[in-house]
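One chain is shown next in structure tokens, namely the form predicted on its own.
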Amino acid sequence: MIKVGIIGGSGYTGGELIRLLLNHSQVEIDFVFSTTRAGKPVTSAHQDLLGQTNLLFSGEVNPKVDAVFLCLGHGNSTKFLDENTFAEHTKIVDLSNDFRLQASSNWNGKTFVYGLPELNKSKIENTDAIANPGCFATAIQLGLLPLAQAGLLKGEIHTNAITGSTGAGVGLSATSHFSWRNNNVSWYKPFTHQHLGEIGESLKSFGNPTGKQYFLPTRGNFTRGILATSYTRFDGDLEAAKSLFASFYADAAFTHVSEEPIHLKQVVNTNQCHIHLHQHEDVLLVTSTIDNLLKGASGQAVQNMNLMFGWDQREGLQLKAGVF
């Protein structure tokens, strides 16, 4: 058994890691700390907790633990890392955007790893600290790299990604408040999402040339989930684009190509990415879905922890969808 904390515990990301640990059986949850609750029951945060734990939010951190997860606000996490250290053998999953880019990526000696197991796995296996996907990133990724492994990818990429409320957060917002998104769609931050970035790092990874990528973030009138749709230049037939992704996926935990359409009750409340293939003439269509907070965050986490402790990835993830 592993000790671990929890920093920034009351918000959409942290109630799902706290869900997930408390069910996982190499994992007792240390702390959760939050300096807006210490003191409270986490229950009052998560009310989905009842009857499963009697933890208290706490003001403290104990440093010593074995492994820390950062569920902070984008920019937070280098300063709580700043002004408070953990000891040499914590290891230290960050759910931010702090230290994705290659640019970023270095903190005080440290070096952390950009934690896509399907493309970076043994580099997560040998490091101490991960900086854990975006939830755009993660679906968008999952759905190119098999093409940007081959070189494929010379002409441009059109991505449409649509996602459910709790990718806001779990704070209120003119976007968020359930009177707007309730029977609504719109568009936002058009071909300027921060997580192009990370996705143009990982596919560039393999040293082939990628064509410029738009991508159009949409929000949708659900609360969980990403459905992404990408599509470019393919001059093979179908059935070399499926022989591509099974290769590539072949010893993935949680990514699989469906022969039929996809749709996003598939995913949502589990740690998988489900991926389709089509093809239209000279273009390839593929098609990706992920939960945001479990694949594209928290469930992603906990893999990436089960990895940098040898453990088996699916550990504590074995989780099914609602269908119905």
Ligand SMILES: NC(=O)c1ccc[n+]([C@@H]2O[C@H](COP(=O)([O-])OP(=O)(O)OC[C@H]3O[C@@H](n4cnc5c(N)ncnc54)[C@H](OP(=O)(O)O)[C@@H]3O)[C@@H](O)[C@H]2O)c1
Contents of the next structure:
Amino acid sequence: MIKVGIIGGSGYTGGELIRLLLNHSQVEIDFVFSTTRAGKPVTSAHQDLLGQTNLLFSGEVNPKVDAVFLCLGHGNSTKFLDENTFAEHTKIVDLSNDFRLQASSNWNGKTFVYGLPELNKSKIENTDAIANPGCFATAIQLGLLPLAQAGLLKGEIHTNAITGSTGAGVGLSATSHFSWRNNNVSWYKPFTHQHLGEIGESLKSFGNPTGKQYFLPTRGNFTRGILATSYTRFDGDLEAAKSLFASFYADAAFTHVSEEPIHLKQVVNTNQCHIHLHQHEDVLLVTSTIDNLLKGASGQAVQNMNLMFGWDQREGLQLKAGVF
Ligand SMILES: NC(=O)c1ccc[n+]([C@@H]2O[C@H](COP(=O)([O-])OP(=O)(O)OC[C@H]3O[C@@H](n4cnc5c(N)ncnc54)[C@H](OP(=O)(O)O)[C@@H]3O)[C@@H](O)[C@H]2O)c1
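Show the same protein again, this time as the form predicted in complex with this ligand rather than the form predicted on its own.
The complete assembly is shown below, putting the previous chain first.
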């Protein structure tokens, strides 16, 4: 058993990590650090864990843990690592965007590997620091990577994606207030969302020319999940596109192409990404769907930990969607 620590324990991704790791056969949670709840039961913030753990939130870290997960808002991971030293052997998985871009991937002698297993599996297996991808970025990239590798993203790429309210974290804001969000839909950050940077770097990593991407994020009035649709000019036929995706994801543990049109609920509460392809005249429409808190955050973080420690990537992640 390895010992792990979680920083940012009372937040949404922290809560999902605790839930997953309590059921992981190789892991013991050593501490759950909280700036606001030290000494209180973990169940005071995560009532869903009542009866499953007696852990208390901690105001201190154990610097000798084997792995630490940083579940902090952007900028706070760098600050936390600057202020807290971990042992040489401690592997780090950061869920913020502090280290995702190549220009910001080096910190204090460590190089963070972009933790998208479908793209970087062997690099992940050989690193001790992971920059876990963003949730929109995960859904959108998984829908586009096979086309990027084949050099088929030369034209403009138009992406719409709708997300649940947990994507914004546990803190209350005007747009996550029930009275505003319920029975409501709205877009935000049109064409400027911060995940465009990491998406662009991954798509360009194959060395092929890539068309400009236009991304319109939408807030949905549900709590979990992302459904992303991307379309682009495509001269080939649908069967060719399907075989491209099938071959790209042949060894993927959690990313699967569906013959049937897909919907959000088939992946919520799982670490799966489901993809569907549809052709209309000279346009290819790719739909991809994930749970923002699992494949988009804590599930992918556990998948990355599994790869770093040489375990089966599915360990602790055999989850079934609720669907109905
Ligand atoms: N939510 C998603 O779907 C999602 C998906 C992908 C990536 N992410 C990224 O994952 C990170 C965490 O997201 P989240 O949704 O879990 O956020 P969150 O619900 O807001 O939780 C973050 C937690 O960090 C702690 N915290 C706040 N300020 C801090 C500080 N200055 N120093 C140390 N700890 C501090 C707080 O916990 P304590 O009070 O217990 O200290 C807070 O609850 C973010 O960078 C986010 O962008 C989120």
